[in-house]
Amino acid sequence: MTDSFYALVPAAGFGARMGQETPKQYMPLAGRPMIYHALLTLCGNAEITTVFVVLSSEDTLWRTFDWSTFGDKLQPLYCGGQTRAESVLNGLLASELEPEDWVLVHDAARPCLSALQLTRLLDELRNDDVGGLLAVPVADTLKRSDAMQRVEHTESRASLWQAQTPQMFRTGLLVQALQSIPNVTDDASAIEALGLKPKLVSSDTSNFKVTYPQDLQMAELLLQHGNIK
């Protein structure tokens, strides 16, 4: 096994819940397109060799932005699929990485990933047999609703974690998992379906996913005031 690390950011989607015509990854955030901030953290890590961005073959916006600050470390791949999982699999196959290489798959809509969170993930998983993901223990009380949106019962939050990204696995294992179980919403789910148990690496709520318009305001505050550690 080697300790070669790569990152892959699927960015072929649209993000319809934002209610905007501009694809979510390109929406302005703190003076840059949203995806820029995640790329800055990933490219800024000296252990990561290359950061691949998986784009739609019809993407016309990527080339309108200046990515020169990242140099050759940033590599766009125009092979995005219809789903996130398909984009990740297509990107892995196009990247031609070795099966034993580590790949860190990160959401373009998590702009507040910190260098500390990224380093913790690498340090805790580099010798792990399976790999794992950043996550936070569920803190809020969880309610399950009925068809009328009334509380049916309260769910126990014991041992429940909220998954984040990056999610880090050996390339060969992740390709195998995604080819076997393509209809998943995150990479860890595909690994779990193989009967393996990814490790949960403690993160914090600053690494949240921008999903709704109000999330942009919170991300802007965190980025502008330097509250990302």
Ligand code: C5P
The other form holds:
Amino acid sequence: MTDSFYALVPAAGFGARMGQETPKQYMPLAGRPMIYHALLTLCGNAEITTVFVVLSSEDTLWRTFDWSTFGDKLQPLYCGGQTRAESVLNGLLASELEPEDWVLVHDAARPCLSALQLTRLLDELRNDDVGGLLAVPVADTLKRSDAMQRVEHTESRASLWQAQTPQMFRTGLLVQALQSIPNVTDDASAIEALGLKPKLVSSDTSNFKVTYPQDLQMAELLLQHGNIK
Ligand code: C5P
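Take the protein just shown as the form predicted on its own and give its structure as the form predicted together with ligand C5P.
Below is the whole assembly, all chains and molecules, this chain first.
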């Protein structure tokens, strides 16, 4: 049996931490709405059959942009939920993928995903029993604060990783996990709660999540230098 790969991009959030009226996924970045850049990388991978984008049912901005360059490979689904996990689950159910299909869930807010990082994820996980995610070993020293924002103590960073996306699992397993454990901030956490151990696939910090306004400049620099695609 040949494996089938799909991508799903939850983009039904409002990006409250950016403090802007325009939802984060549509904020201008290197001449395009932010989400365009991740879609370019995902649609550009020949092994990925379809890229689903999960939008809020109230989204009025998606159709104001031109997505024709992606053709039929890009499929918007207007079924976003109250949380990221709910948006992912709704999208998986609406996509009508087979339980055995691999799905790569990627945040719209990680525009600097490179073709190389994506290929590494596919290659390291295609024969894996569980699936996994891109991640980076924690580099900074970690401090735990008290209520006065003073250092309570220093945490060991040994064996600690920062989770990124895409996160890649079999569709059936991910649906089961998200239905059983709905309150998670990433897909891997739901899989872990089933007692499974997702694999950490080494990535690098260029695939960071745009969260605060200053992150936009960093992403713009990386995209414009074009050395990460
Ligand atoms: O807000 P945060 O950066 O954690 O969101 C991660 C991703 O989840 C974004 O792509 C955002 O649009 C998406 N999301 C969603 N539905 C929600 C909340 C967030 O699709 N209800």
